[in-house]
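Next up is one chain by itself, shown in structure tokens, the form predicted alone.
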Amino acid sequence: MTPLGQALIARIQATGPMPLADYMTECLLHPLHGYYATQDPFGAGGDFVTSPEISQMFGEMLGLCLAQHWLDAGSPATFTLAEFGPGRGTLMADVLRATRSVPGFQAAASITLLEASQKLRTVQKTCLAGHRVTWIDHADQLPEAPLYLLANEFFDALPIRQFTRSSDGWRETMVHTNGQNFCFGLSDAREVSSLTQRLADTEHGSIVELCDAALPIISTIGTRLARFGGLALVVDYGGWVSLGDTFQAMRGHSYVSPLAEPGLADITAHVDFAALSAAAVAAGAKTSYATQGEVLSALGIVTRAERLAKGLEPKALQNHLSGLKRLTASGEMGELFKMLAVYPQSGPNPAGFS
């Protein structure tokens, strides 16, 4: 058992079973033994590969989408160029490279990164050397200014609560221990006010996941956009409405039990885009929703791929085309991953979203 696992077993034995949200938070963010404090999760040598690591085209397309929206909004003289959960800094680096040719864009931008891991902040600083970067700890620390923001695979790592519908209410998934290992269990049934609306589209045995931590974050983003203008692009795996058990863990590019080795595996859950959209709209913003493949294709990724393919050696060309397929194809990330654009009610519609 890992050191974190031992600590969590002691906690459960002392205070009783814990909700998934508590377990997930400890596994990812424990200051000494949490995943993001101890592991390097990205790339071939890590536990998973994100879209920016697959191809530079991903960041280029999203960067140019933000820049086009900035131009359409009248090119605000100062704005916040933000990323939530920036990983190694690869996505922001690609955005900055792609937008160098947009007159005035980078001169007006104040680069701001929300990152909980001090280890990853050090990696980001190296990746973005030569650029002036500010790091923040919470969404409400965003400047009161026009906002152009990316959040790629950020919301899936926020802690969830999971509920199973029963004949007499909702039973919450809890993490128990038998003294040596962890196991799942269900709480007593009770009414859950935030799930009242889900009685219409669920039945006995249906599982629904709630991400309470996501709502104030997306509400803050929506408020900033409604007041000051801009565009936020949220990219993640998930669907329009949460239904089913999506609590999962990855280690070494393979799925593992999320209870097996606390602190050593990446733990995530699918994103409920309907909940994010509703919170953003309640904050005064407008939203558009599409698959990643639809948006990247509409932004011109195929044309960009053709230009980059010229002169590539056969092996490099094969990897290049494989990356394009993985990012855009049905049955791969192009369909599994969704994009939510958040922008002002009165602002222009973002490029790539019909």
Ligand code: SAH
Given for the second form:
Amino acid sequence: MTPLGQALIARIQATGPMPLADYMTECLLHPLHGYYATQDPFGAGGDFVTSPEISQMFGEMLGLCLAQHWLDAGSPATFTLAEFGPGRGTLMADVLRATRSVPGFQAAASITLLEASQKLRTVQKTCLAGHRVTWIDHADQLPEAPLYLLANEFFDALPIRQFTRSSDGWRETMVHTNGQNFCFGLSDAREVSSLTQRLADTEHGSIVELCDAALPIISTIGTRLARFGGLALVVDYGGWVSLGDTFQAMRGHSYVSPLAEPGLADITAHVDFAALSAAAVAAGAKTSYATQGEVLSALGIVTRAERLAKGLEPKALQNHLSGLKRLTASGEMGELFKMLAVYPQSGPNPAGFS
Ligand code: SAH
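Same protein, different condition: the form predicted alone was shown, now please give the form predicted in complex with ligand SAH.
What follows is the whole complex; the chain from before opens it.
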């Protein structure tokens, strides 16, 4: 068992079974042994590949979408250009390169990154050398200013709780131990007020996941946008309304048990976009929802791909075209990943969302 696993076994033995949210938080963010504190998750030698690491076109399209919205809003003289969970910094670097030719955009932007991992902050600093960057620890540290924000594969890393519907209420998934390993168990049944509305579209045995940690974050984003204007694009694996068990772990590009090696594997759950949208709307903002493929295509990724393809050697061309396919095709990230745009009730609609 990993050192983190041993510490969690001792904790469960002392205080009883642990909700998934606590287990997930420790595995990802424990300051000494957590996944994001110790591992390099990205790329061929890492555990998973994200859209910005597949192709520069991803960041270029999203950057131009933000810049178009900024122009349509009358080019506010100062604004926050934010990213939540920026990984290696690749997406922000691509956004900054793509928007260099938009007059006034970068001069007006204060780059702000929300990042929990000190190790990744160092990587981001190197990647974005030459730009003035501020790091924040919490969403509510976002400046009171127009906000243009990206979050790719950030919300899927936030801790979830998982509930199974039974005849007499909801039973929560808990992490138990036999002293050597971990296993899942279910709590006694009880009423859960935030799941009352799910009685209408679930049945006995249905599994529903709640991401309580996401709600204050998206609510803060919605409040800033409603008050100061701007646009947020949230991109993630998931769908409209949580249903089923999506708690999963990846290590070395393969699925592994989330209970096997705490701290060494990336743990995620699908994002419930209906819940994010409801929280943003309650904060006074408006939302649009589409698949990643639909939005990237509407933003003109194919034209951009054709231009970049010119002059590429056969091997590079093959990589380039397979990147385009992964990002946009049905059955691949184009369909499995969704985008939620959050923006003010009044003012321009974002490009790429019909
Ligand atoms: N957006 C990047 C990386 C996605 S991985 C990309 O697409 O390549 C998730 C990122 O979110 C990492 O940078 C991780 O350190 C960060 N992160 C995860 N949980 C976080 C939290 N609770 N607060 C702040 N950052 C977090």
